[in-house]
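Below you'll find only one chain, the form predicted alone, shown as structure tokens.
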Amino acid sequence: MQASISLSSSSPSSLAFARSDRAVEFFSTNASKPSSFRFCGLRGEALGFSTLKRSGCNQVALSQRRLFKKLSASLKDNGVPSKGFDYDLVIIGAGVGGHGAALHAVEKGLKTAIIEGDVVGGTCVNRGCVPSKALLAVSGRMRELQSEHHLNALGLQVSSAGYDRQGVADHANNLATKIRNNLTNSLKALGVDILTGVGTILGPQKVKYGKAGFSDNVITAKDIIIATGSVPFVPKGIEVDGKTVITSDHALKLEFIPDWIAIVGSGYIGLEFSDVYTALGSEVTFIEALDQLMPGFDPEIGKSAQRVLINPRKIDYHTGVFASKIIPARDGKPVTIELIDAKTKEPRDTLEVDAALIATGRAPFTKGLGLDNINVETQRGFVPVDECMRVIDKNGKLVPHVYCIGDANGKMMLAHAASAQGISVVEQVSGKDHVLNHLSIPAACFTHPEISFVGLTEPQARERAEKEGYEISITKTSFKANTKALAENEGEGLAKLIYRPDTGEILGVHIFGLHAADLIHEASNAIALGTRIQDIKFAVHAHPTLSEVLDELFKSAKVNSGVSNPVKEPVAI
């Protein structure tokens, strides 16, 4: 699950955080030059394999020998430490942001170690991202076979389908357990040391880390980085259970399926709820605080996804509303929503449902850490950094040796940012500069069909162009018009690329439709890596396949001419 995000473009240095049932601003600061970045994971590179100038099996055989003599040594001693220190990094939270800041720390030599208070894997893991998917991937199937319609048109004959509850259940459990034993797997095999506690920062390059009931243990290292994510934002007046009024942490265990559930926002996680309940059927109704249905997407987008995943489904929603207070079923009454109007405050309405969700978005987890004995004020609950994810002070100076990175800076809550943020640290710690562009980081929503989307909207595009001084323009393809998409029924969808004609520069790119989650990291790699439209549209794609939407969807930019081409002459092989 992921928290609703809207890149602003009236200031290159602000994002805005759509939280449904409210809406709350926070700001950062973008990068001023793309960069590429990895995201966590054992990479091929991180194990010792590169790419050979020239192919044949010594070089392949050398570069298993080294290998096995770098994984060797990561299991020895995990790097030697600073002179004067216990580690040369220590890291606070093991969620998929330390676990990526972790590898790529041992992949550069330096003694590492990661302290979890909770469980490895973090919110993402254990009680967001990959839970949820297992939940989607249930309610994909159950569309499947559900809609008469989509099966007669492939000459399939299905009889009616069904689902064990608890069969579901186990399944995302099943898969956040086997995700979560994989990463603290392969922390291990790399020699990094898991340390237990909650983690506490005493001064400069000195934590404590320990149990409650039992002593704590300090250790010192060259660096810290804070990577202590976040937990579900539950608005004041609403009073939440666990049972019939619940956060997405409760909705994931899947322990009843109401018969109507009240959903309090419509941003990523209200809308892949939605997606669930339904499939396994729910009535759903929908509680946004602003006047329209997911904020944060393009709004072209936004009305396409809308004519499909709410309007023919049994969803109904109000907008424009705050629910000021929500009581939870109790002595045979169901649970009472009170509607008050967002703009007045004035009374709107009073709901009765079986349950309601609240899906308001995530707050920063940072209790415990320390922050005053370092000096700094948390800014909305948020660890105050740089571009650079460097810790900033209440007095505005930088913290030396001190950064944080993921959903408890802000900047982008979304997993694989986190983990970005944390490959981006551990290249400066190890001496190179490293500015991350947040622009060229993709989102996803995975409902059926999935959202996605890279840099900015047209609204804010249209902003940034008019305080610039440029134009835009804007093409778009339809999956109609893509073979794979028609061969599988799915020919629902919509691909928006918005550029700059008198460069070529690719500004944001809005998915909806069949796999947009993953369809868009083509163009979030391009914007990454500062490529431009006139060479990525001599790009060959797969046919058939969904890339083409892409493929079309560049070709059909109109670049001014007399842009310089960088593309190369083409080399034999």
The other form holds:
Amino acid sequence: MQASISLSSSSPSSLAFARSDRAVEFFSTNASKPSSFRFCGLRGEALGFSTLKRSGCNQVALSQRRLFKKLSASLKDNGVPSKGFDYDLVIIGAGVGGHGAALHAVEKGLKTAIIEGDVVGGTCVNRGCVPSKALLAVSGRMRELQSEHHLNALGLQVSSAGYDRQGVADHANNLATKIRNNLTNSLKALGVDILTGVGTILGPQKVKYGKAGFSDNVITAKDIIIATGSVPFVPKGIEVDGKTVITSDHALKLEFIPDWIAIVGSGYIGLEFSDVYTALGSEVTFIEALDQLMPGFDPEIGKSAQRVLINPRKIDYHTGVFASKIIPARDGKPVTIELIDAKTKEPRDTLEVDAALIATGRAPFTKGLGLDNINVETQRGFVPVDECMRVIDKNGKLVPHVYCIGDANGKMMLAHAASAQGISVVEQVSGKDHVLNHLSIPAACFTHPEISFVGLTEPQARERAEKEGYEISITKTSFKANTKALAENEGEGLAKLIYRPDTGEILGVHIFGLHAADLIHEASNAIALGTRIQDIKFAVHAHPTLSEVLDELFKSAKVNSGVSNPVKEPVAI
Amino acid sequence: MAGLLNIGTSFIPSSSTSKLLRYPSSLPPANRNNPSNRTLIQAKIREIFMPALSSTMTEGKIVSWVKSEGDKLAKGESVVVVESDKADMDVETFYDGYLAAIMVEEGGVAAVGSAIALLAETEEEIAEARSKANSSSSSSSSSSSSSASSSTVASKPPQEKTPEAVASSPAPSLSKQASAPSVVAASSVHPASEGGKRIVASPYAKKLAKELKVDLGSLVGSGPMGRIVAKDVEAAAAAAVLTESPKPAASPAPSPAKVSTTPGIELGTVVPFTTMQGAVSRNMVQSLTVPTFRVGYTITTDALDQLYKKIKSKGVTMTALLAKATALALVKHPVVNSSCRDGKSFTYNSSINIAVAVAMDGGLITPVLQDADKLDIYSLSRKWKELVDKARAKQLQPHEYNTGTFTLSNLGMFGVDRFDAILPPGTGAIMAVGASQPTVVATKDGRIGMKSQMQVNVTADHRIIYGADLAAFLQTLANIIEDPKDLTF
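Given the form predicted alone above, what does the protein look like in the form predicted together with the partner chain?
To see the whole picture, the full complex is given below, headed by that same chain.
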């Protein structure tokens, strides 16, 4: 009974491929409330991109598979391995990337095992996107409830908003647990073997795994995917004690809320935490090595985001400086941060704060992976790969049957990118040419309001246009002119489209505004499928919705070429 | 269905660099409506106006200046990004020239049609334009938060400093003056700043200090490790405003001369009372004929402080909040609002008029908030501001300062934690209010906690008001202040 329940509520086919209408039906009949939660989490976090190119064509096959699974769940096989191997595919690391690859591998009929030394779900689920979304959900509501001006404009009266720190922390932790169980169940349900222990590559097509203190098991596999992910990067000179000097791993547990916290790094992680901490009453100081805050974003978006997310909040910042030394609070002294000039290395300032969060990015985790055994050397810690995620050895040659996806290869350190890469690899090992177009992978920062983008930033697009000799055009729309945004009294924000006026090709879309993270997919799908502006501008958007921001964006673009033929079939990407 | 088809048509289309909207960003001199500028600005220095970007736009916010002061501009180049009620748009110039002076800084708001910058035709005219920007920005108050512009411009060429330009920056100097006494205290131990070499202030404190023009160097931090936090800046700004003109002064008792001793006093001379000081003196002597006594009470103000923080932005002042709370307590204790005119009877006053002692240059006056129990807190705050302005201009009418039935004297903003006041003749009671300070308190359940508490001390005429009356009144007042939700109705 247990088996059939887990099958129906978290079968991968429903997770990855169900269209929204089917999903609703599915839930009303089968699932209890919690599983609907898991569903959202997985779709949003893990498989955002990967669904796209398969929806439709594979759906029929999948429903059949589900029927089949129901009948034969007890048999617990996920394919028959190729001759002479224990498995067709062994994935080292059960994060979102490994999970995505495993699901797709089973779908392709490969006998699959996944090796995990820690907990299933990896960074995203346990120490990253998932718990942070729980905190951000809280911070978003706190912000709304505290914004008297905003509430009054809506005619609402709220006496005062408060929060219980432990309650908030529990929400984040519970969410992570829930999503983790969901991932585990979905793997088990498909019959993927979850092998516990640290995975080490012994040689070509040979992997050992085992817990410390136990004897190792050696297995053979036709193909191996490295998906070991990353850990928070802590620059040298910074002493992390887990209490007053912390990384995102600790911050997500929300053990205390300092009056004043310095956040080193103003990328996604830093920005999201600044949103959380300021909503819960902290004051924040950003320390950014580059001359500008939010260096990863399109400059214009960054500037306007700064006007909303930084300037009016209880946040100040130091740019162009490194935190050369951070000493945790002890002996009655506060956290001490020494700042040096990023260029001249001369001392600039000393800060004394209650806590410091190190959000300087993430470092690939490849320890104990046995890369030496296949003659591979990491570059700045990353496993070198080609565009098909095939691992490259010291001599620049491809290592047969070894692939690396996700944060460990450093191509694009996003959960859904890892998953997409994993699916791409599975496509290849099952005999199809497949190259993932990384420019079609959207990214989002879940501040309030959110920031999202796909493709090139304006400076990148200009550089490329100059090199390749074409013109680019830019058009922008504001959320201020969107009915739904105004109804929500959230007119702050803009969307920006970078495109080629000669062909109508979309080069990049950047959104800052209400629900930007959910809005970007129209643009990322268009890029992935090669849809041109002159075609997509005829697509209809429901009124009034936020999606009209993009509608307006596409309509305001001026494309010189005539209407091209509508895309008849998805273009391989 | 029509609605669906009309999506977005009523909105201004988005701005884009490819189709910059052209607005006449400067107008011929004849169109200028500011008479003060007409004489000052010659034809070659043009004003850049806040354009009307939509039919409904009345004011616009400067998002960013694309060009900075001194930059050369070519006709058609975009100069500034303006945020209207609908969208952000680039505004371009119609003339060649130099961006001489920015009059409304980024983030500032200006009314449609008001000047936001000056455009000089030649490089030589830049300085001239700047001095003009100086005088016009100080004489006109069109730009709201942009007062920074006047100071930055003023700091540049000292040459043509018009009197107005000088007048435009009294705020910082005043605040310095006001906080001068606290500098002495600050030089004691400031653990977070290595003996005062460095200023340690929280991000929000820094922001506030910039906004309120408070010099952080002169503050003593009350935060962890002596760090300056937001409320230190707020307190300093409040004190600065008070010293600037009306200082809510003491009870009549500490001689008013003392308040204004420091500046401009010639030692070894005898200076006769002014009329006002004479009146104070007479009243003080007269008060000796009244048998007074005092009752004190400690009130927790956490809830009040929180409320204040919430509604401060709507112009509500602490004075108004205290007056309102007092008035509401008096409603329940009419005897405390009574007076003894002839030594034989109670005169129960029909209205509750709260007089608040205010120190003025060389004197003391008690503007009266009439019917403080009936007015809502916002009206009361407006009324109070009006009274203070009038007091400053010495335009208070007699009924606005001598109809008080109960007097409030607050020295809290100076850090005074308790004091006692002398009863003004003709009233029954006066309340002296001390500073609210974080205090360690033991609670009934055996825990130790931190609460902000202030001490109040009521002086009353014992012929009519007895100890039990004051005790009951103070208890009511404490209840109101500790649960201040009634104050906002």
